[in-house]
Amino acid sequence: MQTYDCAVLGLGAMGRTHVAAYRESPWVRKIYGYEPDPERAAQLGRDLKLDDTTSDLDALLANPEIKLISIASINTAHAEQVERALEAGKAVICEKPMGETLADARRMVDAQERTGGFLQIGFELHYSELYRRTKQWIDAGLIGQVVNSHCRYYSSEFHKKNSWRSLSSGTLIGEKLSHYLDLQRWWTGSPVTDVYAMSAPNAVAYFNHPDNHQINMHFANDAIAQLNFVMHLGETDIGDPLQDYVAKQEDDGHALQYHIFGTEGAIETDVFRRRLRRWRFSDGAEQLVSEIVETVTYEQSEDAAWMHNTHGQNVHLAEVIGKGLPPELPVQDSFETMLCGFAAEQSGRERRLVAIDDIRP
């Protein structure tokens, strides 16, 4: 085993999500910190008890034992930090977005291109056990062909006044929805040809982007998805350390649920109700017949690995690295998952339908 030591940028709460997957990983020697300002990176060093911590990117670059950088800055910073990643010969591990802009997303793509380096952005549901299921079912014929799925995503506002997140001149669709739309594009299996998108008034009077969406996708096989969001029914977070937050959460206004129908069945994940529901369609005498067939839950205890699974998904990349092995998410599909987003925000903009080839750059 030859291992290595790596570096987190932004050693913010993603950034300690980081340092604590790398902590648990047998192939990472030492890791480095870095943050722009000297004082927070000394503090954070301290908090985290890192190796080392700077505010010189050119030094961890330059270091020649460091063979991944795993970036979990601001949003703006993704871009021109991958591309010096990557051309210092470092593998990278990257937070989505893919940059706030379109031509950010693309110089990523080019930079890979470019050095033939290992870049995966951190689209870590699809290493979310909860996911990952739900494409294990598609994927053996369980629910025949995917042609329609709905996501229903209700939360409380937990970003805040005067955050990065609320004053980012970047919609949440980047941030946070791209997520959900990758997920639609991984299950239905078909490029996504056009996309049609909606806000309605702000009721975050305080942020500097949508707090809502209506996003419709088409696909080239003529499947459809539909993303409905809202940031504000849930009932805000007291974070009582007592309660267990997602039982509390799942009849107060947040909902996070996928309807995946297919020609021979239908797929539910809930991830309030901590459950996985299948469906099977068969022909009757009189009509089609629905059962449910199957059904998944899991514990408290599994939340982490079942719904969002960023720690997962960095000790096994880095393993994947320490091996030599390429990218298991290829950056070039992640940017497609980037293209429906920004085709998502130009439609709501201009309220009219986008061809993914008409910006396609």
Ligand SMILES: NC(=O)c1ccc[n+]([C@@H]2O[C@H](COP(=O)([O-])OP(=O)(O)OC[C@H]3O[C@@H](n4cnc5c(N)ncnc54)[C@H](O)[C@@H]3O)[C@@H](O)[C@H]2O)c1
The other form holds:
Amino acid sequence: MQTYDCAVLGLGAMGRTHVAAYRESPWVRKIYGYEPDPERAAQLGRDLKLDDTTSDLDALLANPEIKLISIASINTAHAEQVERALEAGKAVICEKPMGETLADARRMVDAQERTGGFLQIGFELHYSELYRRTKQWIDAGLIGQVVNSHCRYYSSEFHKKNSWRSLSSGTLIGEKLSHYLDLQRWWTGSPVTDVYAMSAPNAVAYFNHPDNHQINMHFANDAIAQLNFVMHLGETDIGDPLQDYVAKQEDDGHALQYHIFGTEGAIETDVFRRRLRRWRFSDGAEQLVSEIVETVTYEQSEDAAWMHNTHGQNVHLAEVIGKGLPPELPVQDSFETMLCGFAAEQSGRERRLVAIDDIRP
Ligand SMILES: NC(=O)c1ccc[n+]([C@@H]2O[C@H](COP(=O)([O-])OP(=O)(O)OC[C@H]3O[C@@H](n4cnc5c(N)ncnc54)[C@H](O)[C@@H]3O)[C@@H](O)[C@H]2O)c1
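Just the form predicted on its own so far, so send over the form predicted in complex with the named molecule.
Let us now look at the entire complex, which starts with that chain.
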């Protein structure tokens, strides 16, 4: 077992999650941190008890002991940092989205193809049990062929005034909804051909981008998918540590739910009910019959592993990189999800259906 050092770029909320994962990994020796502002870098280095921090990215990239660069910086920094790290011969894990523009996303794919390096985008829901189990049920043929899926996501405002998120010219589609389009692509298992999306006027006046979306995807095998996002409905999270926030949000306006319909059954995932259910369709004497045949629930202590498993993803990928294995989610696949998001943005702006091949660079 050849252990190695790693560096986390961006030490905000998600950077902390990356640091915690590498601290748990037996493959990782030292953890370095990078922030562009030297004082912030030093302060966060002390807070997080990192081995060292710097504002000199060149120095980090020149360090031969560092094998993994893990990017949790703001979205506008992703493309350049991925490119520089790959060109320095590092393995790279980069948070979604793949930058803010189609050119950013393409630049990341090009850098990977040019260098042949390891690059995996943090679409961590592939590692979250709620969604993995769904994929396993689909692959086992339990709902037949997927023909339709709906995602209903009602949120509370979490981007905050004057933050890089609310001021970003990149949209919520890349920053937030790319995860959920990605799952619909994963489960349907067919290329997306066209996207039709609509964006309503902003509910949150201080956002620099639309905050209500309906996105429809059409797949090559004729399946369809819809995602419906409302930014500002669920009760604001007051952060009461005594409260089970998932249970609280079950009926306060929040929703994060999928229904996936197949030719022989259906699946429902429900984050705020901590529940996964499966229906079976069968042919009765008088009519088609639908019955719920499987229900899985989980505990509060399992929330992260079931619905938001960046930690588990990064612990696992540290091992994958240590063993010299290839990415489990090719960057070309993540790029297809980003293409759907950019097509949705364009469709919303231009009020027309956008064919994926028409925008593919
Ligand atoms: N996978 C997920 O579910 C998930 C969840 C949250 C955030 N994210 C992603 O993680 C990234 C960071 O989000 P966050 O919530 O930690 O934001 P954050 O605002 O908490 O942290 C961002 C950090 O990046 C630093 N930074 C700014 N410019 C930088 C640069 N050029 N290089 C390096 N660092 C820089 C900031 O100083 C800050 O410390 C975003 O890309 C976001 O989309 C993913």
